[in-house]
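Single chain ahead, written as structure tokens, the form predicted alone.
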Amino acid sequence: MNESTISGDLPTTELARWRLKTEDGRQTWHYLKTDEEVAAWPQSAADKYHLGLPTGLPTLPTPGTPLDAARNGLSFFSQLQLSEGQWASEYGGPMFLLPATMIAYFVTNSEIPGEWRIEIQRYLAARANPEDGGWGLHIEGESTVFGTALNYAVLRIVGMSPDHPVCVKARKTLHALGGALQTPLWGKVLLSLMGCYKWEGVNPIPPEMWLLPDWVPFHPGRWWVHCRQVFLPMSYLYSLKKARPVDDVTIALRKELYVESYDSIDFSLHRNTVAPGDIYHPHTKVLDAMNWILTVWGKWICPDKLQEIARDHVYRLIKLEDENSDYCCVGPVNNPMNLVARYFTEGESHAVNMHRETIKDFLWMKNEGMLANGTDGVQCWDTSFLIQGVVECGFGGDPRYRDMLIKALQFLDTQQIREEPKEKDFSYRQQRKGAWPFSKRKQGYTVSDTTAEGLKSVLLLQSVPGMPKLVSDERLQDSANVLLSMQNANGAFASYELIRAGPWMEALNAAEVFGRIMVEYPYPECSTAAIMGLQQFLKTYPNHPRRTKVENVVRRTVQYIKEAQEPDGSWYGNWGICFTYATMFATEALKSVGETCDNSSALRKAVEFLLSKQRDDGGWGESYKSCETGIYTEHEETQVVNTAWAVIALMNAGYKERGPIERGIKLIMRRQQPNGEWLQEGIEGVFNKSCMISYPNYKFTFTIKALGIYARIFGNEVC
């Protein structure tokens, strides 16, 4: 491998031999070792732009209009799509997926290539915090033990030597901060899992709860499926109390990690120690009990025979969800927990190497190096995205345009779901035929935006005279049909499944570091873009015979948005930062049953928040602390996604003024480069309040998005 030296002694590969693999929407980095490899496959200009390299793209002419800067826009980001049809993305930001996915490869004995060594040891000195050399949660999050602990393991893992400047400041951070002892659950079974902890100071994870008759109001099949699909792997590993044997890697890090000595410490006094700033969902009193009462269950009552039938009950389900998803599961976590069961049970097998390999698709390689995405991809959202911001544009009919529109719909039409689940109701699943997943068709998840924001791109783009129709009027009506079986009895949707419990479900909720957790929830966006999707699907067939059903549900729908709104006027979002994202949807759902800021005292409430969070140069910048306060917190800097989700959601409000709208549409434009792009700025997602992820093209499809809306209203043309 050829390596050279950046920053210190820590090596690099060759970025240049990097490649990027699309293979019926799985996405995979390949590292090409030879010459002939590398002459074989040349880079492309996502490779290139994915890896911080130049991508060689010309300067554009000084757009003048909006629209001139949306053709610029989409120069660039045209060039960034895949060959299949789909745009590609990092999709990082939390801390502990690389530790679950590596900690996974270790205790199985699977091989870590070199590259991914090299390289993964870059990307955790890149980002670790400046000041004290620790993790957090997430990429902008403070040090806490959680990320610390899993992050340090990991380098050692990787071999980085325990005396690297990197690993000494890390692990003074990670003393400072109480040490390993003082991890939250997951990161206590992880660490057990390694054989550097004991599985007597984990909270109990018993697999006898999914023997529960299902009407069990907390019975597991009821919590939300991010939840459920990782502690159900925990359950079974929790239940079998193995972990890799010991070697001179686990016997070093017992003694870097902790500030105690291992063989001293006392495991089952420290269930619940866990450091304070770990700490964003306490456990309350309901919790404690459980605990305690499920602990002398599992060591003085429960028989040995109950615990094996309760394992092979949930090894059932294990195997399921590989079944089901084609070994990617529904995610990084539940994947490598997965492995890591599959593997003790198992052995060396197929299922097992099918989960050595599914892992990649998590992987995502960037000029700091490579990092564990929160998914195995944003390929479906962000193409339908893309789509919506070209046909704002007035773009659709381009001839300039068609070529890059035909794959986009050709992806869409490749990646929806065409069948439902195995054991669909044993497994507690959502119906999927006819959904659109948020990654691809194999992973086999129905979510409920995707699925309505991939119904409507591909209505938007099948309307278009000239496109051609891949997807026939049969699965456009099972797509809606999906959306049909998602509305909640609030009126509401939430994300992957119905809501199966209530809030008060979150008493139970073990993991410690994230809120709202539990069960499904009523969301905003979501809701919004599943009328979004039915009502397209209204204008494409407005005589079908669910009218009715349909119009019933955006009515109930909508009052639910209302009644989401906050008393400030702004709506909280849940996957994006935060009351500008969902303000632009909650705007857009009311627009659609014909509500303006001039009859809609929801949207004129909507107008004054926005304006109010305006800044002195026309932009919007809000920080990712909104989410974990519940409060509008300004971010030191104006961000430009920030800007064009408000300044879509002031033009989907009716507001007539144009001059604050139009100063942050000139922001917007001021911020493109020469080459059409937008740079990266802060983070733009989150997840479950407390946990932060990246959406980087976003700064692409939303801004495109803004400028065409303007210009459509207000004219192309900007003062």
Given for the second form:
Amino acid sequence: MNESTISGDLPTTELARWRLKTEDGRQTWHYLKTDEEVAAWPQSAADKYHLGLPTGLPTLPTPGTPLDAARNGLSFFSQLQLSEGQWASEYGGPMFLLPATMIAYFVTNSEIPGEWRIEIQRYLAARANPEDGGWGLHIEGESTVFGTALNYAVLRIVGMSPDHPVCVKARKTLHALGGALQTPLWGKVLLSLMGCYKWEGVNPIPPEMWLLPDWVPFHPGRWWVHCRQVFLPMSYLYSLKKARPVDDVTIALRKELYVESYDSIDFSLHRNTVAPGDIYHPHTKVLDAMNWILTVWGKWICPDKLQEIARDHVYRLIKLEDENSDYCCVGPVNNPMNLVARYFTEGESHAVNMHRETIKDFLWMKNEGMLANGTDGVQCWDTSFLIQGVVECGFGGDPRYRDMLIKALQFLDTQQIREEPKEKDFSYRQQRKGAWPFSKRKQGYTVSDTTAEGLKSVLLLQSVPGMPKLVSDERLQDSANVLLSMQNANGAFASYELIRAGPWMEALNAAEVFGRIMVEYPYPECSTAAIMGLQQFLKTYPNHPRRTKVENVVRRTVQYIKEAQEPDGSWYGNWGICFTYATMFATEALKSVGETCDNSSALRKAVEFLLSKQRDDGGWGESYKSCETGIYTEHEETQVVNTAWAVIALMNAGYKERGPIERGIKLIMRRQQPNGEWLQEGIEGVFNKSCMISYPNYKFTFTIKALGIYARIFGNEVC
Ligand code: LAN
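Right, and the form predicted together with ligand LAN of this protein, after the form predicted alone?
Below: every chain and molecule of the assembly, starting with the one above.
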């Protein structure tokens, strides 16, 4: 390995040796050690692009029209398509995922390859806050104890010396923030597993709660799937109270992470000690009371036998999550937690090895080093949006894009989920046969909008003359049925499942760092996508026996979307930043039932809102602060992605004045590079109100879509 240095004295691997492999939708990075391997497996344009190496893609003729710009964008972006037909990307942002994966590797004595160690150090050094050297909840956030304590621990696990300037600076900030004692719950759990915190300092997470009858209103089976699936293994581990045996690294960490001497700390007094800067959702009185009762329960009342029964029950659920997702799990927190749970129970086993493998699906390599993605990829989601963008441009039948589109369709064909989960009801799962996941089939989770965007894209492509029909009528019907199963009583669609309990459940939100995590909520974005998918389905099958049913679903959803409009005419975005994102979706829903700003006051208000936020340069730029505060907040710079969303929204609303829309389109065209690409700007996505996440492909998919819609409505020219 070439240990030449690029940043400070940190070694780097040779970027030219990294390759992204795709196998049935599974994307993993590989480091080629020998020259023979390098010769046998050349680096693709996509590899180079993701690694920040020169791609050598050509300079293109300067586009004179919006469709020329879209073609240039496609000329570049099509080169990033992977061999199986999808697009990949980094999906970073959250800063607690690398700790979850690497701490689990450490606790389970899993081998962390040398090239990961080097690149993880480089990534964390690159992403340390330039001023204080700490890390926050996400890459753009201020340093917190959660981010700093855990990423510091990762650096030490992967071999950085405590005397390295990166460690020295981070430790100083950690101590200034009060040290690791102040870390929120999930941090306390991870440190306890490592043997660098004590379980008695963790608020109770009793597995017995899973034994409650399902009708109990706060039963964990009713929680939002991410919250449920993370607290599931955590409750098991909490009940085991096991830790990795101490060694030199953990003995050193016990000294380095704390302000106090480790042995002097009475951890039981620090269950509720959390740095104020870490808290997004403070404990409620109800949660504190519940914690108190559960502490008494765990210590003096709960019979050992009952705990054992509860652990067995929970373990069965953990195994089902593993089996129903091919060990991938719903996300990058419960996968590592399940790994530890299974390792502590089974030792070395098939399941443990499968987790070691699937954790690789979350790791991503880029020019700054190696990080953990928010999911095992964004493959189905981004591929669907690219297809829709191309179709909007009217390029669906264009022979130049035929191969690219056939491959994209083949990818979606292979990634549709084909069967229901095992023990579906016992494991609290939503119907999924026919769904498209966010990432890949094997992960196995439907999401209302990922299914809808997949369905819509397949229907659009399969209606292009000459395109093969890969997904059968029956499978398309299955997909529509999944969507129909996901509508809530108020007409809205949530994310993964039906809403199973009300927002009052946030009173039990124990994660401290996230808002709106306990249950499913109605989402305007997901609701729009769902009815767009269903309406596309009706266009393909106009005489379908469930036509009236679908029409009723659409009507009720549109009613919900109208009710969700903010007084200023916008919609709050839950998954993208922020108001421009959700307003693009909501306006599309209203448009789909024939509303325009001539006949709809909701759309007129939306237009007024959008125009009020347009900047002098013709674009829009929203800061992630909008998501945290619920108030539209300007970004320092105009953003191409926000601009694309806003102009699409204006066009959805049927706004007839060409001027403002054209100015937005011109900004998109001005920002395009001579080779057709757009450069990365601010972070695009969000979850749970407080944590940001990157969607790097949006700068291609939504710009191309905006250019295409503009050309169709206003003609293919700008002046
Ligand atoms: C995602 C990514 C995709 C996203 C959309 C499809 C865009 C959205 O419309 C519905 C919700 C969904 C599927 C979503 C939910 C929450 C996820 C999985 C994430 C934002 C990516 C990462 C995040 C996950 C919860 C991260 C782990 C953190 C925990 C709090 C467990």
